[in-house]
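There is one chain below, alone, in structure tokens, taken in the form predicted alone.
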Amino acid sequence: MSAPSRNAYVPFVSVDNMMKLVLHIGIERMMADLAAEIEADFRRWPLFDKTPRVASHSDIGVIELMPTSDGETYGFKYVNGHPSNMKKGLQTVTAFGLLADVATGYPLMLSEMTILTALRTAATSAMVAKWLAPRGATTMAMIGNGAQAEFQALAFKEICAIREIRLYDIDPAATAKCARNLTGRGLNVVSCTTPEEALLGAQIITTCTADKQNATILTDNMVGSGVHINAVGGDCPGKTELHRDILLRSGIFVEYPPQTRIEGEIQQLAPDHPVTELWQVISGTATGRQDARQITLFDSVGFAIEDFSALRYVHGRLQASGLYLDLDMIADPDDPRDLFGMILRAAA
């Protein structure tokens, strides 16, 4: 039997190779690079196919597909969200993604995306805060100290010049873990015992909790004027973090309204409640922060274009890094019409 042709192989970025790539580039540097890639794609937003992610919900979690294309390259991500997994010693979120060539339909790359999603989520948060946060912000409260917390902290340090991170989680072990991981990374880390303590002096508030419920992580009286809220945890129907009154006091910025109205904090509001699309702020066709006293809220749910940007970034570094494996993934018979004969010849 002859060896598969070159067309049969698809580069695969394993978890091991993704970790090596991140460490080779540097965590903060890679998130800054990803933020730049995502911002560049937001500037060409109208070119992309856009649809709310295709979600399969159950009582204990959700499994989603997130597709998009810019007309030349197609990408999708498979991702789940199962908050109860942590009690089983499993990840709440796992993901993988694929890039393909629109001209042929052939895959260009298959990649792990559990780590890459954490990186791109934090990069997106900090990129958005660059446009919306109060000028000169140096302190961020991090409410929810799970798997995403360190990435958020380091992205805001690198991209927004945050110098102090104030940590709170209902599980003190999560806060201790996060504080330990951030030691020596250029941040003043303050571990707090209440959310109110974490908010003291914070100009930016990031909420990133996992429970699949309509929770009230922040009440209205906890949020003063002039702050930027980065609401990351509310990302599916029935899962929110902020009291509705906070939303009514805020200028709300979203990725893709048809998806965010289903999944984000604004599922609590009327379907026609005004929001601003981030791509319009970045392209200069809409206003971001209007004044120093305004509360700005990024209702972050994650959108496919961000994953597309991240996958394309990784794909662009494959050849130079060599951090990939070739998978024999595409059937490629000598005669494209003779797939059956290819199977028969495999027995020879």
Contents of the next structure:
Number of protein chains: 2
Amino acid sequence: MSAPSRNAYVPFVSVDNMMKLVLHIGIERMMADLAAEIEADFRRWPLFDKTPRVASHSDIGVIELMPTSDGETYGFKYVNGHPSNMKKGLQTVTAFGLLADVATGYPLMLSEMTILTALRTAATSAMVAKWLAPRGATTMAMIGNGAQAEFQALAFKEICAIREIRLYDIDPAATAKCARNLTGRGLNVVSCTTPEEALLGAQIITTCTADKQNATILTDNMVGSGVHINAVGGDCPGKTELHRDILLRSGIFVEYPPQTRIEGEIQQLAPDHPVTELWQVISGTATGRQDARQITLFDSVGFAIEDFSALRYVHGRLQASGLYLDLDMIADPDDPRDLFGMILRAAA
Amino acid sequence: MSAPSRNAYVPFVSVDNMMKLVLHIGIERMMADLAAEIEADFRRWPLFDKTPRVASHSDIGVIELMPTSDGETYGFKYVNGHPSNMKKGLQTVTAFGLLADVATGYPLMLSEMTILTALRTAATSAMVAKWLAPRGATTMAMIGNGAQAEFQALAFKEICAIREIRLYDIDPAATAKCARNLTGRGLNVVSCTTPEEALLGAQIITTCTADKQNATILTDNMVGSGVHINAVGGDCPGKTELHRDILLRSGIFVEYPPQTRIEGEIQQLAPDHPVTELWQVISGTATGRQDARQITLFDSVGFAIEDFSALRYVHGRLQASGLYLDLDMIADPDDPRDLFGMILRAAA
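Form predicted together with a further copy of the same chain, following the form predicted alone:
Zooming out: every chain and molecule, the one shown earlier first.
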């Protein structure tokens, strides 16, 4: 048989190659780049095919597919969420994704997205905070010091000029791990033993915990006026982090209402509770923060367009970096109607 | 850095390895095996998570995700449909799929599915015909002699004891290709120059054309009583093959009504037109063919459970065959909360 044609191959970015790409570009620089890509795609939001993610729930977790398309390129992400995985030594969230050409349906790139999701989530958080956080914010409290924490810290440093990160986790070992990883990265890192201590002086509060339950990471009396809350961890039905009373005092900003009302903090509120779509703030058709005393809340659940932006960014750097492997993934017979003949010829 | 752990790897079945697997097992034998797997999963139909496929349509094609789960294993397929691809020397349909462990969300196997879809589609058609076709059928007309045709012919030979295949395509080159590929395979192959000629003496009629339009491959006067129609090609909105009057004379059998009413031949009928679900026939709760004179119609569109069955079959043969490659696809840090530290250590 002859070797597969060029059409048969799909470039694949492995975990190893993604790490090399991140280190080559630099973590902070790559998150700033991703934030710019995501912001640009939020500006052309109405153009995208949008659908709430397609979720398959079980007792202990969820597997989701998150597709979108801008009419030229199609992308989707496979992602799981299994809080109990940590006890088994596995990742709570793992992911991979694919880009394809809308004109032919042929895949353009397959990529690991566990690392890329961590980067794009933090990049999105910081990009949104740039629009919503109070002016001159320099201190961020970080409640939950798991796998996402360092990415958030560095994205806020790079994109929002945050200088001090105040860490708290119910598990002091997580805080110690996070503080250790952030050493020498240009941040003043303060490890705290209570959430209240972490909130001291913080103009931005990031919550990023992983329990699948309606937890109350922040109670109403812990949150003063004028802060920006970046609520990352509440991202599926039955999983929230903030007390309902905080939501009622906040201006709430979301990615895609049909998805956030099911998965986000606002699942605790009435289905018609007013929220603002971020793309409207970014494109200038809605108001962001109203005044210095307002509590702004980014009810982050993660949307397919952010993954699309991130995949396109990686795809754009493939040829220059060479950090990919060609996978023989697409059957490509010489005569497209002769799939059967291709198999027969493989026998020869 | 240390090498990735076992958890990092996902077995990948390339096109090359899928061809080797098919040749190792034998095409006919593999389709009979797949038909048995699919039939077994149809028997436990109510157990599956079912959703119509998630489609992203463009002017010239569609990209779809087809997920399902039996509560233990999750599977999905990515598949495109682009009739205009053939003119570009590309496949109309290409596909790949994934199985994952519901308990952890971790992928179990990634596989090419262009070839596997061709096999499972034909296996499903023949399995369904075993339940619905008139007794003693030995002759099948095949209208449309493209990439799916040989698979259909051999599946019907193996599973339904069909002995004569009568080929017709608007393009004689397609018929010639199909006849050539079927030579020496134990079938009496008759190449025809009109659809009417192909239908002569046929108890089973398979339509499998690829135009994206409401074509009329079969008109009402071409179809006599007592036949079984296996309508494979009408499988997306605006794409049908049969005249509406044939549908009105037929007992109609479908995979999953919410999907077939959008994509199948029955998109031409009222949304409440009675149809029978195949899983009920197979599990004994609904009647199949009522009598020798009835026209039975399998309005095939392809459902996620068939892909699931096929992926599980391939997965079950991985270890014995060794026909896979390990992909470093899942980020697997030593401490699951330390994704960031894993990247840092990769620098060393």
